[in-house]
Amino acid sequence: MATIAVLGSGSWGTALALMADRMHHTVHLWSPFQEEVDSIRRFGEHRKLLPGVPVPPSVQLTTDESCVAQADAVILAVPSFAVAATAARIAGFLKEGTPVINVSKGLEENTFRRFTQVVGEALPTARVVALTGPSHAEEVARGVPTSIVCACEDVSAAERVQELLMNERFRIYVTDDVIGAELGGALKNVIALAAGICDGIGAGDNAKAALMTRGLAEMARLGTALGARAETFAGLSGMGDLIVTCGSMHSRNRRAGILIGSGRSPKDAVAEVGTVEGYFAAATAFKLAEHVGVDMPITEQCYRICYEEKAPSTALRDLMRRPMRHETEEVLWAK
């Protein structure tokens, strides 16, 4: 058994801590907020985010980031805006060569860097990997069967994480295409937000299916332009994550999109739902696509809805009126 430090006691961090605890690892679950730790201790569950799911005393709650010093692996499960600061916060405690498993999905604002790059810069002696794929925290916390991808250019580091965390309820595949895996996790949030908007305006199943399919195409288009393998987007970190995020009410991106499509302002929708990574990723992905010269029409319309007050119905009309083209004019799944 190993010692696992989980940084971030949101729904995903707590779910992974519970899973590791069920595997009989020694688990430290860290939060920067004393009141959050006190609440979980008092009620024996994370009432706000995972009500009804017991957090046993064997999960050691703490606000002391030095818990990473004795860890055999560290799971970084903070929101995207806190990844860089949290990684820097533990730099003085982390043992050389410790696997650091980033589970946040997104891109750093302005720099467009993937989070393994951000974490790697802050923790140069760590073995940084990405864990991504179709994995609602609400289901992982309850032991619902889940399959996910661990990505690292250093395959041995990904395989080490696979050995530590894979179990009969949590199957882990390994890939060395870390670019594709991370971009799939980041970009699908934008498409899921757009899918929720489709639901909110009552566009129907046909439109939503088309949006998901063409959304996957533009995800792959940007990914391959940045060095990813096209087939990665047909896997768990691309298609798999897109399906689960666009189709479930567990998805905050979809729920926020439904509110926006129903007439709420994007800012109000985000404030009501909570952390909506797709809202922030829409701006980053749109600017990145412009920077590298890749056409991403759904991402562009999502950006204009979120940041330029474009009406969702107008955005849908503009997507439907785009110039005629052949579906297979671009090779999406193989070079």
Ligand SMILES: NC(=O)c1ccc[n+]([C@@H]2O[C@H](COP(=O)([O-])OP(=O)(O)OC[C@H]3O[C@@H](n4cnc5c(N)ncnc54)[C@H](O)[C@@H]3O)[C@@H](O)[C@H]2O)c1
The other form holds:
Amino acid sequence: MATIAVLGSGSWGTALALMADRMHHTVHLWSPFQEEVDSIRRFGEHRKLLPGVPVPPSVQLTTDESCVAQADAVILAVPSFAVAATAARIAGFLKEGTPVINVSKGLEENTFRRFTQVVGEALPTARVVALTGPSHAEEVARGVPTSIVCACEDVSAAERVQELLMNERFRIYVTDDVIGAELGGALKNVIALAAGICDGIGAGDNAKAALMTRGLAEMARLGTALGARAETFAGLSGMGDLIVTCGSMHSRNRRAGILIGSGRSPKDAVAEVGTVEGYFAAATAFKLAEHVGVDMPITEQCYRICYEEKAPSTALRDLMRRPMRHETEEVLWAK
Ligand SMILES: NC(=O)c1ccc[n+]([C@@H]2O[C@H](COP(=O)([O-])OP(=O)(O)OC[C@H]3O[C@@H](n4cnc5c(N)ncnc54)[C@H](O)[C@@H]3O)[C@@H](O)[C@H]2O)c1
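I've shown you the form predicted alone. Could you give me the structure of the form predicted in complex with this ligand?
Below, the chain from earlier opens the complete complex, with every other chain and molecule after it.
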């Protein structure tokens, strides 16, 4: 059995800590907030984010980041805006060669870096991998069967994580296409927000199916331009995550989108729902696509709704009025 440190005791960090605990690993679950730790301890559950799911005393709650010093693997499960700072915070404690598993989905604002790059820079001696794919915390916390992808150019690091965390309810596939896997996780949040907006304005099933399919096409278009393999977007970290996020009320991106489509301002919707990575990713992905010269019409409209007060119905009309196109673009699936 191994010792696992989970940083971030929100919904995903707590769910992964529970899963590792069920595998009889020794688990440290860290939060920067004393009141969060106190509340989980007091109620024996994360009452706000995972109500009704017991967190047993065997999960050791802490606000002391030096817990990573004893860890055989570290899971980084903080919101995207906190990834760089949290990685820097543990740099002095981490043993050389420790696998660090980033599960946060997004891209660094302004630099457009993927999070394994951000974490790798802060922790140069760690073996940094991305764990991503269709995985609602609410379901993993309850032991619902889930399949996910562990990505690293150094496949042996991803295989080590597979050995440590895979179990009969949590199946982990390995890939070396870390660019594709991370971009899939980051970009699908924008499409999920758009799917929620689509639901909120009552656009119907046809529009939603088109949005998801064309959303995947533009995700793959940007990804391949940045060096990812097209087929990765047809896998768990691409299509899989898109399906789970666009269709479920567990998705905070979709829930925020529904509020926006129903007339709420984007800022209010995000404030109400909590961590809505798609809101931030819409700005980063739109700017990155412009920078690379890749057309991402759905992401662009989502950006204009979120940051330029564009009405969702006008955005939908503008998407439908785009110039005539062939469906398949050679860059996407032909490789
Ligand atoms: N919730 C899911 O089902 C799910 C699934 C897969 C991936 N993710 C990704 O995991 C990441 C975390 O998501 P979540 O849903 O657990 O978020 P969350 O808001 O539920 O929890 C985040 C936790 O991170 C910690 N945190 C908050 N602010 C911090 C800060 N400034 N510095 C350090 N730590 C801080 C806190 O412990 C907080 O509870 C996101 O990037 C998300 O995309 C979430």
